[in-house]
Every structure is written in C-alpha cells, then in structure tokens.
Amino acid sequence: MAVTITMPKLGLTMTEGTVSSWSKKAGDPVSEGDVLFVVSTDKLTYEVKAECDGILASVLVAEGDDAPVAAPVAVIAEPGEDPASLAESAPAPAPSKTADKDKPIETTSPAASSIQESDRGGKKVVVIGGGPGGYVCAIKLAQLGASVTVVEKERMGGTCLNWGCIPTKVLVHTAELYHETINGSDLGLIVKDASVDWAALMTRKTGVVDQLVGGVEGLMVANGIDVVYGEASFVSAGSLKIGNDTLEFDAAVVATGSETVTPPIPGVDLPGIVTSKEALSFDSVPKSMTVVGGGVIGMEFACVYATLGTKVTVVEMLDTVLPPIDREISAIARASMEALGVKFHTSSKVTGFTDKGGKIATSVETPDGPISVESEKVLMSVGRKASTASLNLENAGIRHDRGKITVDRFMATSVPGIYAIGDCCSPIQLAHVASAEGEIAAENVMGESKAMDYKTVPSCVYTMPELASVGLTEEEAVKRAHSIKIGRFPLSANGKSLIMKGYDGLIKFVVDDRYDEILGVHIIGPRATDLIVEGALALRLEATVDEVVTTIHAHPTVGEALAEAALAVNGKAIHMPPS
C-alpha cells in the first residue's frame, strides 16, 4: 500500500517548512532510510528519510516551495504498485501559508483592545508590591512612558532580597566554603581549628541584603518611580486606600507575593517552631533541627545547617523529596544530603508538637509506626500561599481562588486594566518567573499584546551539590506520551568536575525520539545553577541534540559535560566507553 510522506513538525511552534532540495526524483527506487528531501525552517534544516522501500511515485511540493506541517509532500508506492496511477490519485498538497506569513497577527488581548496608542505617556499605573516582580514591572513601565507608583508595605526587594533567595544563598556560600575547608585534606588543604563566626556571618548577610535593597531603591529614583510605604487595599477598580490616603490609577499591577503556610498541627505555635524567615537569623547555630517538608526551601536549609554541625531530621509526606525534580536527580541529591548527616523520614506525617523543656518533640507517623523526634528547632517548610488577604479584592471585582488571583496568559485579571504577577497568581512561585511576568504585564498595560510562556523556566536548588533543571522530566515526558530517548553523562568522567570533587554529579537530557528535539535538561553537580542557562536557551530555540553537540564547549569546564550528555542520547559520548 502506498505511503504518503508529510511535512514533519520539527518544533512546537513550527507551522510550515520549505522543501529546500530533493534527493530523489519521481520514479526513482527508494529504500527505507534514504534521504528523500531536505526541509528548512528559520532555525534549522532536517533531512526527511523514506519510511519504507518502494518507488517515489509523486513529488507534490517543488524545491523552494513551502508546505504546512502535516501536508502531503510525496508518495512512495510499494514494489509492484503502478506509480503512474498513484501519481494521478495522489492527495493534493495543502495550500501553503507563505502568502499570509507577512500579515500582522491579530489579537484579542484585553490589554490591546482597551488601551489605545494615544494613551501612552503619563498613564498612571500603580504597582502593589516591590519584590522581584513588582520592581522589575515598575522599571519596565517607566521605560515605556508610564507614570508609576510602587506601594510597598515593608522593604523594597520583597521576600527574595530580604528573607529568601539572597540571604539564604549568603549562608549557602559560607557553608560550602566551610565544608570544603574542613574536608580539604585530599585537596592538599589543611586548616587547623576552622570554624564559622556566626555573628560575622549574620552581619555579612545583612550587609549583602542592604546593598541590594539600596540598589533597587536607587533604580526607583533613577527611573522617576514614586515609592509609597504602606499597606494597600482596593476601594474600587480604579482606586486604592493606603493608610488615610487614596490613590487613583488608570491601571494597576498586583505583585504582593506569597507567605508561608502554617498547617493547623497541635502545638505548632510553640516557641522554637519557626518559618524560613526566622531560620535566617538564629542567635546561634542550633544543635538539632527538624525540617517539616522536603521541598526546595527545606532542603536548602537542611544542607546549610547540617554542614554547620546541626543534627538535621527531615519529615516529608511524599515518598520522595524535591518532588518537582526528575526522580533520578532528586535521588542523587538525597544521597548527598544523607552523606552530610541529614536523616529522612519520607511517606511520613507530623501529627503534633510537644514542649520538652528546651526541646520540641515532633510526633511523626511513619510507615513503620509512630516515632518522636526531639530537636532544638523545628522549621516549618510545607509551602507558600498567595499574600492577598489585606487587598480587599472583592471591592475591585477581581476574581480569585482562595486568595490566589486568576489571570490569563497576558497576566490580566478579570477586571480590565488590573493585572497580577508573581506568587500571588503564578503557577510557578520563583523570583525570575515573577520578573518575567512583570515585564509581560508592563508591556500589556501599555498597549502591547505579549503572552507569558513558561516553557523555558529553569529551576535551581542550592543544595550541596547544586541541582537545576528546565523542561520536562523523564516522568513528565512519558506521561505526555512522548517517545523519548535519554542521554546521561556522569560528572565523574568530566575533568573540571573531578578537580572540584563533583564525583556524584550527573547531566541528563530528555529528548524527543523522532526529531531529537530537546525536551528537558537536568543537572546535579558543580555549577549546575549556572549551566542550566544553556538548557533553557536550547528549549527556547527548540534545539536538537545535534545543535548542542556541534556547539564547541570550552575545556576544561563542567559545561563540556553538556555536549557529552547530548552525544550520549544517541550512544556517541566521546569520554564514555560504548554501552
């Protein structure tokens, strides 16, 4: 039976391709695997091969012509079939969209339809919240000509700069240096009586935070942005109340972030039970700590304090820690943390806390029965919720789900002219996502029509070692019915990683089997959080493994292992023996 060859889809956004050349002509015999023709798009070229033996009965698209994805391009007849009759009955090629490709894209964006070009300049926009979403949005709005006011209830920089990403990483950095120092004998590094000056570390943490907050405040001044300190609440869809003052606006962007969830567990209000905010500023390094929750925040604190000498126990309800991360990578991370001395109870539930006179007893239901874990501190790290309770969203008519604001892909709320960004509405609670959403919202406020794309959002976890990922995990790719190939390269075979003692590291590619398009990149090891930018760019460009492989990677670097992992997808890694 004849087989119709169609235009392949070589990327998620590809709609058509150009047949740049034919390798066969009508009437030629073809064998399975022979190159029939070459497709080119604006980003790549691809050789389309015969899927069976036979005769090339029909060529339906001429060299240089475009064809939509899935449109018929050629017909291969089986041996014995009459190519002439097949040619007459061959399907007609679908009309190319080439003639329409220069037409402007129409949009139904509420922003584009409600704000006219003449509104630009002097448009009064209020941004509620000065975190990494809010202040970036404010700067973008000012760049686009808006008159901007930021309302912030505490400090510019929000949770990220003041109580999250930045101060945590100050502690992580010192903990890593301390770990390297006291374990440096195999590096030829001997330091006697090394210790951590906790008070000095707290001073440095405060100094780094203050410097960055001051930088953001300076950017507000430099961009002509007004900052009002106070707690905002909606009076209507066009006005806010801040203390005794009323602020009217043409458009608003809600960027109030999130706050820690505290579950109603008996005894959860005992002294010594803290959130991540308090865990950044202990008077001294605790001798013991129970971490409730195996997510990113809990695991980062577990690594820091275990390295500094704290006896750390983690209790997690799921059967694994770091659940959004590829399971193979998270298993390596857990093993590394166990090597630091962290003890895990997974598939376990905390049922209560009891004061034991200077210690807290945490009651835990484990698969092996109830246990009690005593510790000096307990860190509650079970998630975060949208911080919108004080906004009176109902006064403006803003739709929400238990406080989490409902937005579309333009970051628009249910009320024209009011947008939301960051943790108060986003499906991904990360600072760099909030910043990206802030820029999208700003452009839409000013009349553009930009949609948020979460495909290339990288995740970074500052455990020891670091881990980072972008795109689909192996489990997600299978769940979405992708036919996949996996490329793995152990960092124990990478020179720079060996120099840095990254023995247990791994780089893993998840790749579409048909076109070798990269679906996900997952890294654990030295510099993982820096290296993931290459993976994010690869997904943004819808790159194939060949495009990573043919990019020359510098030596000696950990980045070389990215090319090796890409080669490993097809069993061609240079620095690994054939499997």
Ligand SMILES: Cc1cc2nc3c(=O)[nH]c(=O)nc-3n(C[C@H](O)[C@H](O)[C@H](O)COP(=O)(O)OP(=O)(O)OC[C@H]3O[C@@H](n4cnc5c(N)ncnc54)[C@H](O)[C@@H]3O)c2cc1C
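Numbering follows the first chain given and starts at 1. In this text, rigid core is short for the largest set of C-alphas that superpose within 1.5 Å between two forms. Quick caveat, the model's predicted, so the values are computed rather than measured. What changes on going to the form predicted in complex with the ligand:
- With the core held fixed between the two forms, V558 has its Cα displaced by under 2 Å.
- Core-superposed comparison between the two forms: the C-alpha position of L519 differs by less than 2 Å.
- The rigid-core alignment places the CA of V19 2 Å or more apart between the two forms.
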Given for the second form:
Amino acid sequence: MAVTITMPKLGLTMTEGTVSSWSKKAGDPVSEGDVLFVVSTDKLTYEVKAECDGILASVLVAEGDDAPVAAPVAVIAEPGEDPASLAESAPAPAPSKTADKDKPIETTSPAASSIQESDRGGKKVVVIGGGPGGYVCAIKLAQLGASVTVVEKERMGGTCLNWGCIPTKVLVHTAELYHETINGSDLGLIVKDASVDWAALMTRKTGVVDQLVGGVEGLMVANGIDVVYGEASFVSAGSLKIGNDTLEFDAAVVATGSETVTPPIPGVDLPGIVTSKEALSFDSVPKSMTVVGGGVIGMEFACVYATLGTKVTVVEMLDTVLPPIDREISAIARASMEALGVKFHTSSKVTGFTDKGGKIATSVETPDGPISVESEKVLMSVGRKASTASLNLENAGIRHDRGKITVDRFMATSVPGIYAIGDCCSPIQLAHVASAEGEIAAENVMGESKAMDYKTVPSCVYTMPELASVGLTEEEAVKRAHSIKIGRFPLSANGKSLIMKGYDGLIKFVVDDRYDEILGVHIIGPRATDLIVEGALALRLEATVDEVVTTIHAHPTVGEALAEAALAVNGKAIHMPPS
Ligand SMILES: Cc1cc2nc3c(=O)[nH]c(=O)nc-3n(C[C@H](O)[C@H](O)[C@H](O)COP(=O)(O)OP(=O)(O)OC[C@H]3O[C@@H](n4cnc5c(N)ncnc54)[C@H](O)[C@@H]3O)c2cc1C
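Switching conditions: you have the form predicted alone, so give me the form predicted in complex with the ligand.
Full complex below, order starting with the chain above.
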C-alpha cells in the first residue's frame, strides 16, 4: 500500500510549514529513515523521514512552498507498486500559501476597529483599580503615549501587594527559616531557644508592603500618571463617577480585582472566623486553626501556621487538596504537610460553626460520619469572586456573568473601548496573569490587536516544599487525547536538593510522544517557583525534550534535575539506574 507523507504538526500552534528543501526527487528509491524533505516553521527546521522502503512516487509541494499541517506532501510507493500509476492518482497538492503572502491578516479584534490610529497620543484612558493588573496596564498605556488616570479606592498595589502575594510570602519566608533553624541539627546548626518574634515579623511585613506600595506610587509619578483615590462607578459608556466628581474617558480598563467568597454556612459570622486578610495580622500565633478549603491560599496559610506551632486542621470538599495541580505532585505536597503536623479531612463538608466560649466548633460531615473540630481561629478560604458590585456595569452596558466581566481574548468587553483585566474577568486569578492581561489591554486600547495566550502561565504554590507547574497535567493531557510519555526525576538523586534537604521533591515532564513536544512541567521541591521559568519558556518556544536535554544545566543546582527529568522521558536519565 502506498504511504502518503503529510506536513507534520511540530508544535501546538503550528498551522503550516514550508518545504525548504527536498533530499530526494520523484522516482528515487527510498529506505525507511531516509530524509525526504526539510520543513521550516517560524521557529525551527525539521527533517521529515521516510516511514517505509519504496519509491518516491509523487512530490506534491515544491521547494519553498507552504502546506497546511496534515496536508499531503509526498507519496511513497511500496516495493512492488507501480509508482507511475500512483503519481496519477496522488492527492491534490496542498494549496500553496505563498500567493496569499501579501494579503493583510484579517482581525476581528474590537480593539482594532474601535480605536483609530489617529487617536494615539492624546487618548484619555482611565484604569479602574491599582493592583498588578491596573498599575502595569497604566504604565504600559503611558509608555504608548496615552493620557492615563488610575482610580483606586484603597491602596495602590491592590490585593497582591497589600493583602496577597507579598505579605503572605513575608510570613512564608520567616516560617521556612524558623523551620530550618529548629530542625537544623543534622546540618550542624544548633540554635538554642529559637523563637519567632511575632510583633517584629508583623512590623517587617508592613515595612516590605509599604516599600513596594511606595515604589508603585513613585512609578505613577515618574510615568506622568494621575492617581485619583475614590470608588469609581460607571455613569455611562464614556464617563465615571468618583464621589461627587465625574471623569470622562475615551477608553477605560476595569481592573477591580476580586474578594473573598463567604458561603452562607450557619455561624459563619462568629468572631474568630476570618479571611486571608485578617489571617495576615493576628495579634499572636493562634494555638489552633481550622482551614476551610484546600486551595492554594488555604494551603499556604496552613504551612505557615503549622510551622509556627499552630495545630492546623484542613477541611476540603473534594477528595484531594490543591485540585488544579497534577495529582502525583499534590499527593506529595499533602504528605509533606502531614509531616509538618497538618491534619486533613478531604471529601468532607463544613455544615456549621458554634461558639464554644473562646473557641469555635466546626461541624464537619466526613466520609466516616459527622465530627466537630474545635479551634481558636477558622480561616475561610473557599475561593474568590470578581469585585465589581460597586461599578454599576449596567450603566455602561458591560456584559458580565454574576459579576465576572465577560471579555474576549483581546481583553475587550462587550462595549467598544472598554476593556477588563485581572481577577474581575480572568480565567486564572494570579498577579502575573493580571499584569500580562494589563499589557495586552493597553496595547489594544492604543490600536494594536494582541491576543492573550494562557498556555504558558506558570502557577506557584508557596507551601513547604514549594510547588510549581506550567502546561498540562498528566490527567489533562490524557483527557485531551494526547498520546503521552512521562519523565520523572526524584530530587533525592539531585546533589543540590540533598544539600538543601529537599528529599521528597520530584520533577515531572508530560510530553506528547509524537515529536517529544513538552506539554507540561510539574515541580515540587526547593526552588520550584524559580525553576518553573524554564518550563514556561520551554512551552512558549514549543520546545521538545531534546532542546531541554541539550541545554547545559549548571552544577550543582536543582535545575540539573530538569534536564534529568527530560532525559527520563525516554528512559535515558544519567543519574538513575535504567528501569
Ligand atoms: C492571600 C493571597 C495570596 C496570594 N498569593 C499570590 C501569589 O503568590 N502569586 C500570585 O500570582 N497571585 C497571588 N494571589 C492572587 C493575586 O493577589 C491576584 O490575582 C491579583 O492581585 C489580581 O490583580 P488585579 O489587579 O486583578 O486585582 P487586585 O490586586 O485585587 O487589585 C484591584 C484593585 O482595585 C481596587 N478597586 C476595586 N473596586 C474599585 C472601584 N470601584 N473603584 C476604584 N478602585 C477599585 C481595589 O481596591 C484594588 O486595589 C494571592 C491572593 C491572595 C488573596
């Protein structure tokens, strides 16, 4: 049977390739594995090889021409077949795209249609919200020549700087150091009477936050951006009300972030039941704490307080904690947290809270029946919702789904000239996503047509140890019908991790087995949140395993284990016995 050779798909976003050269010509005998032709894409060149022995019966795409992915490029007649008859009945050549090369790319971006080139420079743009989405967007807009006003109802820096990423990580850092110190005897580290000065830690946390907020305020001044403090709400699709003032705009970007969800559980208003905001500023380290919700925020607080001596119990409705994380990685994270003393009730539901005179009793339905967990504090950490209630979105006609603003991939809302970014609209509620969306929105406000790509968004969890991931989990890759290979490298075999006592760590690659393209990278262990950058870059460049393993990784680093995990995809890890 004749074999049709098609244009390979050499990356997730590849739609076509160019046949840059032929190594054989029609009529040549070919053996399996011979290079037939070379494909070039905008990022790589690739040799397409014969899949069988035979005669090259037809060449369907000329040198220099393009062909869409999966289009026929050549036909090989197997031994015994008549190449001439095959050539006649060969599939039609793929339509060459070279003829269309000079055609302009069409775009459906509302940005492109609503903002005229002549508007650049003097465009009056208002950004509502000064978090990592809003302030980054404002700076980008100013760089592009807009006249920018940011409206902020509390403090510049938003949740991230004031009540989120930064203050939590100040606590994480001290908790980690304390943990290392009191468990340092095998490192030759004996510190007598080590303890945490909670008041000093709170002062440091405030100092770090204030310094960063001050930095953002300074950037506003340096970029000529006006900051108006007050709560904004839409009057129309072209004006806002802030207190008694009205602000007219040519374009607006909504970046109002998110707020904690408080489910209507009986007793949820009792004193001592707190959100992440209050959990950053307790008067002292609580003796006991129940964490409702096994997501990222809850698990970070669970680790901090368990390390500082709090008896922590986590209640989660699902059968796993950290649900979006690769299951193998989240199971290791759970075991590490159990080693810190955290107690878990998964597949369990909180049904109510009662006051027990200074303590709170949390009623929980577990798979083994109802239980009551008593603790000094309860941290409600069951998710966050878009913070848009005060905006009067209806006055501007902005479409939303129960408060979450509807946007397209250009970050445009249903109203031309009004964009939304960050937690108030995004599928992923992370600071770096808000900032990336902010830059996209700014460019589109100023007439570009840039689309947001979520494929390479890394997520980091600052538990102990840290974990980080980018791309597809093993479960997602299988669900999307990829035929996959997995490469794993345990950090117990990595020198730097051993030095840092990161024995339980793991690096895992999820790879499409057709071209060894990397689909996902998952890390638990020391420096995971810094190392994931390599995974994000690999996905951004649509890298294959070969490109990671041929990149020389410095020694001794935890990063070396990335190359080993990539090698392990094909059973070739150097520092692991063959399996
Ligand atoms: C405890 C915690 C830890 C976190 N840790 C991390 C982490 O480690 N890494 C990470 O990437 N993400 C983390 N996040 C998530 C991150 O903080 C958010 O994804 C990010 O702040 C969203 O940015 P944003 O600009 O969309 O909104 P926000 O940062 O929430 O900013 C919105 C701003 O808009 C203002 N505003 C709201 N309504 C109005 C109005 N009507 N008028 C004027 N101003 C208004 C608010 O006051 C606020 O300043 C954490 C979140 C929490 C709660």
